[in-house]
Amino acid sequence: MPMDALAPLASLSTLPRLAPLAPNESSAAAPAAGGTSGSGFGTLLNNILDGNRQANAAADAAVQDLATGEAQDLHTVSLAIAQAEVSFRLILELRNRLSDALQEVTRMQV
């Protein structure tokens, strides 16, 4: 293998390095290892539900603006509705997974 084939890779060293990941708010608020309060999971669920409420409110406002003629861009309205739908599907899938997990736990023999 000729060494000239590796020459284009030398330009990769000039790329800026990525910053290390910072912990998100939900993991920062989580109790230390071994904690039993469970506030991290509850906080995560509350954040997801709040996001869904905001997405639904934005979709409702966008539809109302479209109905009253204030919205000029149909694409923005469609995007707001799609975001609300994706948010709802996320919550629905979380509910289904939690329900499945609960059923698995109830089937466990003690």
Second form
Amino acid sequence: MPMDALAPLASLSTLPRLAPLAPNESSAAAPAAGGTSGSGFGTLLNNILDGNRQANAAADAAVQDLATGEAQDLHTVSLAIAQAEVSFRLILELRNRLSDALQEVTRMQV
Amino acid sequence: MSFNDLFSANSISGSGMTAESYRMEVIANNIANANSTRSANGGPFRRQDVVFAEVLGSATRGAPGPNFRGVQVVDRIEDPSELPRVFMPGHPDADAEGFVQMPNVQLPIEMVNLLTASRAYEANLRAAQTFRQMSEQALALLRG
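Now that we've seen the form predicted on its own, could you pull up the form predicted together with its partner chain?
Next comes the full complex, and the chain you just saw is listed first.
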């Protein structure tokens, strides 16, 4: 009895039904995201956030070097902080624009 | 091109400032040792100078050819010019005739070099500031 129940399940799982769905979806999303290979807007945003995280980590390391006395010169520290700040504000402005757009959409009359 | 390459002008100016501050260190060392008659190589101190080199990245960005990565200190050289001999018989480093070899550091020259290094540092600083202002103005485009 359990063997009979398992057999159709196994044959179902080997059916290549779900496999073509994923490529179809990504290929449909790729042109919408501006032709970046197989990445949606979310991954795009994640990449930018990752860049900001790197800049932030560099700034943190620079400040830590300054505090521990390992920093060789001041301008490296201030430049790292300035870069982190500018990149953060870029992301902040992007987020603000996005949420503004979203609010605009939610206010839309149907 | 990664996200942080948007701010590569920042790091280029930073490398310039690092190089110039190293040059300032070398000049300060020259001034400090203007009267040192003993050095690590034996003999009096010799005036030192720095050699800078352009740094290029491999990735192309917009224009063809390698992109810019700033400047780098590649070497510190010693000035081979003649050492002045001063008559100081009482000096412990004096030779048999009573002459002491002094460093070939000339303070006016060092002062001018210091001024040049300081101005070059300032120029790099101004470039970084201007880049930052430009980025902020570009960010203002996003503001509603």
